[in-house]
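Take a look at this one chain, the form predicted alone, written out in structure tokens.
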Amino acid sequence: MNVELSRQISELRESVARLHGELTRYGLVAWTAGNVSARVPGHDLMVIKPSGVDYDDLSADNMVLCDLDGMPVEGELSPSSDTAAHAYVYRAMPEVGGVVHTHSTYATAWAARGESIPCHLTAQADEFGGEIPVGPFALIGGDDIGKGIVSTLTGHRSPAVLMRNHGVFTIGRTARAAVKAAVMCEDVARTAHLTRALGQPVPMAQADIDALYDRYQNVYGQRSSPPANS
């Protein structure tokens, strides 16, 4: 292994353990459940959560560095229950750079109803577009929870996925880009919940969310300087 492909790995194996730390700080967790992936970009590689491990005791010397067919290249301890979800993934939608599964509150209660979560909020069509999908059901171990997460998501906008009866899977162009998505669709799923206890949720037109969700992706926040010249 060269030097230049050492020191992505280290540089992903802190920051894979440090994002494990979101999902604990926002409550999207418990017990060791729940699991972070990123791509090693450039190679056929992806770096991911040990199984059953505790949360408080991640670091990046336990985490496991997996190639895109799930198979452990470097790493003592055995990668997570969800990795050949997430290798298929990779393997599949080359423009991903992370993966995140969750079974949070929320969410996973309209997983567990096999509904998705639709848009009458400003927030939701900002960082989703439209509706949180619902994807199938599939058994844990095999290819089957990537091939449900890659067929639903596939030309959809949302990077969330409500797996049926199972829990949260997001994606993104980076680990922490998938994790922020995990994040924001709990909270979208508690309000939209809420919504529903206090009555009838308003609709919102699609050339709204539409205006939204192109405003959020492309304008919203801090962009790079110009160069001086221009």
The other form holds:
There are 4 protein chains.
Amino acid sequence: MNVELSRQISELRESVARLHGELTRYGLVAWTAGNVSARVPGHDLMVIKPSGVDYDDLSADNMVLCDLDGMPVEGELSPSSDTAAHAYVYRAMPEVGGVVHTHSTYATAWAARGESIPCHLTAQADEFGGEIPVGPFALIGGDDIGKGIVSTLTGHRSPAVLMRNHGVFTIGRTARAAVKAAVMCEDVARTAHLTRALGQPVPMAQADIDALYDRYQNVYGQRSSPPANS
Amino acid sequence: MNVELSRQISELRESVARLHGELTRYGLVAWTAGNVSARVPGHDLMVIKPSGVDYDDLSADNMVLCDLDGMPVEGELSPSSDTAAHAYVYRAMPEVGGVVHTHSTYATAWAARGESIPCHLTAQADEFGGEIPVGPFALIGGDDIGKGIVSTLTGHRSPAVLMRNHGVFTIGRTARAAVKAAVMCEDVARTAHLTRALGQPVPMAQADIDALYDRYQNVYGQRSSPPANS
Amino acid sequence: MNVELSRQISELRESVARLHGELTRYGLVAWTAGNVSARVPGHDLMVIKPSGVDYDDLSADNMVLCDLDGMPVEGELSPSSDTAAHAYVYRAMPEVGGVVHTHSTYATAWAARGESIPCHLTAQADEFGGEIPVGPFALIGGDDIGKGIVSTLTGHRSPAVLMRNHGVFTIGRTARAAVKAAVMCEDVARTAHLTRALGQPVPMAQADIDALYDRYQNVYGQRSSPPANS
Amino acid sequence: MNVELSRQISELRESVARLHGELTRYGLVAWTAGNVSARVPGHDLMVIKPSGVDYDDLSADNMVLCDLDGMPVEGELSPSSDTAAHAYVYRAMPEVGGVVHTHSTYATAWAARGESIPCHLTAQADEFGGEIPVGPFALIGGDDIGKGIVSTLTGHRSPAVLMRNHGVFTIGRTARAAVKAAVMCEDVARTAHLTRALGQPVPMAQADIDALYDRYQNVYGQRSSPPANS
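Show the form predicted together with another copy of the chain, please, the one above being the form predicted alone.
What follows is the whole complex; the chain from before opens it.
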């Protein structure tokens, strides 16, 4: 392994370990049930959480380096039991640099009812460009979850999918963008839940949703920084 | 820039940066979606959060100094994407010294339904003097949000407006007062939601609401301190 | 003031300041809207939170010593705007050593509907001995709130009253016991809310409620410690 | 007492004290109302929380060592008032190494309605293998609670039981496994509540639940670590 690749992997191990702290900060995960991964750009490799390890105990050192079939290529820890799904997404969607999985409460309740989250909030239009869609029910252990994610999100504006009776998967150009999508998915799922609990939202015009999405993807954030979703 | 103005701006940078900590402490914001600003008293200037920067990374140094058209006058960071709305409020309402924007969950659910929050709590009578009103739907990017805030709050007791399908804007004589209004707005929105979820509140007499509002604005807090809303 | 009384007051200042930390820890209060007081045993004196001061800034030094008419007898800070209600309780109920006031969310929602919380949980039977009652609506500024608390709680097992359209007052033999009652009041109000949100609770037999209450008041906790409620 | 047993007990005191921190971290307990115990493997002994002691004040030293009739065999503190229930479980279920009791809010609301939590989530299938059952109402003070736990959980996949009008008891091969079950029980109770609040969940096939349960019990986590539930 050359020096540049080693450095790249070291940085991603550090960043993926640290990003799990956002999942706990926003209360998106209980016990060990949620994970973040990042593609190693330009290589058929990814860095992902080890299986069943406490969030408090995560560090750059115990992140697992896998190939894009989900097989560990370094170290002794088993990768997350969701590794096959992450790997499938990286194989099928070359523009994706990060994947996140959670069972965040409000979003998962929509997933359990098999309902997509309709767009009635400017914050949802900004980040998701419209509804957050439902993906199929799929068993863990093969490529079914990965296929369900990819078939739902391909050609869709939303970086988040609600996998039926299961939970949330989000994608992004970077792991940080995917984590942001997971945080915002739960935030809008919660607001949408509360809205509906006492009545019906006022509809938003499709043209307004389009205008908000376009602006947010192109204007928000610092010009000198990576793009909005990073 | 003279010494006195420099000192004033330094203090406001410090205070505005720190006040964002109240937004996270009370769970009013997710990721970077909320902002605080303060007018520089006696000058056509304001201090506001930079766009898309994490709350953990805010400091006096990265706050952005803008004129009251929302144009940065110092530094290299872009100001919050909501700067135009803040600036419009300062231009139109000279008594306002601070503005806050959040998408706090319960308040935003009322906003998504286009429903004002009726006053059935002494705490709401104290701080808001009655209902918390709904403002119009408005797209970001021009003066529409600012106009909606100003037209709704002018002549209204409430320092908070629920912008339809969007979120909350609050005003105050100081940034701290506007932050307090944002905290109390979510608090009463949550209690009002839960009240309605299982039935109907007992109505309060208008005379009682008036008496509570009058007393709170004039008596609460320390005599030697700034007025109640500060 | 003799040495023994000075020592007693110092300890109560310390303990009352610190007990406010339990109100924030359990999320019972927003901004400065909640307060704890303690009677100085054997004297017509009480120690209470200053008005409008942040919870982060409370210390033994800024607690306010008042007589039982609610008038400050030391220092320059104004006491809590709820001091008259606390003082009335101490004058009317000699067995009470501590009083707490909050607007905790779920309990206040029951108060806004004017509904007492029926007893369907062993934890409520333990601490409250049955339902948590509703008190009258009363304006701040005289003895009306104090009278409402005392008339509702006199001869009642519950150490908590839901003041209509307002919030919670709790009493205890010590300030710590009153804080515990405030914490448990919100806890059972929340569980009772969620229970009712999806259906009806299974009724509990009065004899079971009585047995639980009797046991908890007499057996729970450490024998060598103060009684259960302390 | 021999050296090996002393060491074993010391480690369990440390671990049981520390595991209470997970109950507070996940908000499963208010004030002192929840407890963890561990069996001393190979001996008729258990380690359990002292009664009425604050979670902040727990340490290895104040944990109480009891025999399996629930009688303290060391030290001066009284054990948890729920000790009899823990002890009954250890006597009746030799495979159980840890027991946890909480009144966690959402799970207790299901218990107050006397409703088991049906399985509509992959996370529930993983950990509980199907529904989380309701146990009988039982008064504290004898063996009734213990009998209710054992009769409900014997031969059941679920490590958690919702004791009617009371709260949650969970079991595990270790205290840590029982704590995990308590955390996941509240997590699925909350998601199931929110799911039902706005409609009905999509049913899951029994074969899918069986496949998920089987896989999670046998594959999840690190091969070199204790089994999944540890």
